[in-house]
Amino acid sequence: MIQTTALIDGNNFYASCEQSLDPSLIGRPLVILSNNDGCIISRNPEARNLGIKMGKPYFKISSQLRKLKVVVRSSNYALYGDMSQRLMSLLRKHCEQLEIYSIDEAFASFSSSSEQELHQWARNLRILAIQQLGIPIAIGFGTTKVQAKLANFLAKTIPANAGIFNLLTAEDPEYWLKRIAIEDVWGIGNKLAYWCRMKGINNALQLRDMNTQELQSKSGITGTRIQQELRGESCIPLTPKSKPKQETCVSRSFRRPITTLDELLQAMARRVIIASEKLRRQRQLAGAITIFIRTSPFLPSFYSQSASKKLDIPTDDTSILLKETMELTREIFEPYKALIKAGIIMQKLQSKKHIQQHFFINHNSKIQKKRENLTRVIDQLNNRYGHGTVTWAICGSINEWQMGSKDQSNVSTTLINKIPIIKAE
């Protein structure tokens, strides 16, 4: 049996999600914008062929996009998150082991008796992803994670590979490694790539064959592991079971700057509510919180401030976290500062299985149980009818400063009133 590592990812994932629920977008150039419609974060192949670059600020090229008849969509993270869960659920059914790496990527292990069996498995998986989700995927095979990552890159970027590439069985693996620029090697950052270029190391093959001691002196164990993985020696193991999170952060930019305490309190309340919901989904409690605010770094009077609080008893209770956050917000607020971003970080996270009580604080289990039941009901209502259906009054009802999504598609897989309707005649 041949043991293989695979990297599976969704092609142009955000754009593919939009096309999956709106078939009228198929074949038309499409771009997806970041928070507050700031810059381009996803493109389909048609938009890429028009020369539209990733990361371009929308306001600079909006007129160009209109001339080229490019469809523009604001980010719809609820849709992308749900489609990601569906994709990973599909992969789990067909992989021996699966490590979810990002919203649209996963490493997998697979045992096969032949190259033909492996290729047929990959073809079948691609077909299932299209049939069940409408999401095209690319699959790269290698002995190690780095090799699988590079193989996936070759599967996506070279049309002749048809979305599948096996670096193990390629006729001339060194030829393909030469075609991968040093910047496209997984784990090589901009600074290390620049240093490699200065040393004459321009592609993955040259990185594999360079002097190990010289690489280690610059990049330490990280660079050495990448090189060993390129050589086929596994140094980065597959971890099917994800590690508990150490921190949970929720931060958002504002559609327009805010300058009043009332607006900032509403904004921070919304962030702590989302963060506490995340904690409950993760089955974790926060032992400390940190909040931060800042103005635009391009203004001459740049202002940035943060504050932290250690909690006496770790909790995921929204009402407790709200109370502590509101006090911290009042401490760091400065009048007449045009704030453009605020966020909260849940820290010192621990499992909800064991709660360490405080020696000097009385614990009433009946009241605690009632609070947990109330929170559970609120979460269930919001999950069923949409986020914010039931919330705290401090959040307010009209918030003009909220994150802008002017061109968000009116389709969803999580809100019943936005599920596409098909009419048959």
Second form
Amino acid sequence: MIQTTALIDGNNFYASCEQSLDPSLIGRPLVILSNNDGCIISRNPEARNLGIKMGKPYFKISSQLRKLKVVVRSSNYALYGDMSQRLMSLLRKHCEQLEIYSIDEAFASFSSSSEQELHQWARNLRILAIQQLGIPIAIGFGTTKVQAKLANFLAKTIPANAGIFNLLTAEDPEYWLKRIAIEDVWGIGNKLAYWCRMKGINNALQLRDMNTQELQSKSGITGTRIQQELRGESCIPLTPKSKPKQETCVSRSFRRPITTLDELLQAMARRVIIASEKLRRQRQLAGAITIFIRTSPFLPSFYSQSASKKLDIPTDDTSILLKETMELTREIFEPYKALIKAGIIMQKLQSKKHIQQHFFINHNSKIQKKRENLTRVIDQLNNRYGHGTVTWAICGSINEWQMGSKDQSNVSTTLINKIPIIKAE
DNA sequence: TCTGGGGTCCTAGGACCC
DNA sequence: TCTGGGGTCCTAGGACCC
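Let's compare: the form predicted on its own is above, so bring in the form predicted together with the DNA.
Then the entire complex follows, led off by the chain already shown.
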């Protein structure tokens, strides 16, 4: 019996989440915008059929969208995160081994099942996802992760496949591989796809059969692994246990460019506070931090700057991280640069469970405990009454240059006062 | 006026050591 | 002061993913 790998994912996940909570959206073209209402990051089939492309800047096509009567929503990540957890717990119930790969995707593996059993299992899972979550899913089968990924692509994009495709048992696998453009192969990005096209490699089948040496010389081990997997030899293993994060980043754009140190300090303070909260939620400590600022990459005289600092003692303490960040910010600030984005990366993360004891610091001191208690209370208040209820004065009050989203759906599965209400006639 | 945010992996090259 | 080869570790940057 051959080992089978499956890739299961939610179709147009963000758009489907919105439709699931607001059925009036079903059947109407719908797009979801990125943070700051920057660009299109999800769209339902109705919007896709109107020719609306992924990644398009919103300001360039907003009038066209109005004309076409497309519904536009700002993104609501709290909602998508919650729906993701529900989807994953459904999948866990129905898979032996599951690796959660992204907010809307998971790999599964099966040691022994007949083709019919697998197909029946997949049909059943699709029904459950619709019934319990209102989210359509697609399922692809292969021997390796790359094959499963491509099978999933064929399940979704070829209507006749109805959301399920098995590359192992397909009558003519080569016919199907030929139908997958080189850009659509998992692991082949812009640069590699362009190089492939130049060489006359235009689809997944040609990539599978091309000269390995040549591929290796261009893309190293990453490219040859994809080729091996296309040929059915597994070299990207399933990793069901999620690894602890190596770094955590909080980065945001401004609604309008900022040029003063005061504004930048406030912006950085907000980011480091969010980042510290993230660390505590993940039960991790940062051993180093990097901050960065940049001007618009779409304008001439692009400017970007960053600065890092190693911390003597790894920490998740907001006030310590704030102090370090403020110092770094003062160091790299330059006047008259129209900054549009700033962020902080927490690095050299380690688990809070086994803290490396410092010779001069007593981690169990009274003062240390008091600080931790204060932080815990602040976190609890913010969780309960909304983010930013209690915060540091350095953040300033709400400013016009901060991020903005206009059309967020006013529903939530995580805040009690925004639970959707069903009215009886 | 307006172009997202958060990650991982790999590689080349520098610093350092014997 | 100059000479040689070989190894490890770290870092920055590129490419890619969703």
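Positions refer to the first chain, counted from 1. Note that the structure is predicted; figures quoted are calculated from it, not measured. Rigid core: the largest C-alpha set superposing within 1.5 Å between the two forms.
Relative to the superposed core, S304 shifts its CA atom by 2 Å or more between the two forms. If you fit the rigid core between the two forms, you'll see the Cα of P335 move by 2 angstroms or more. Annotation for S34: C-alpha shift under 2 angstroms between the two forms, rigid core superposed.
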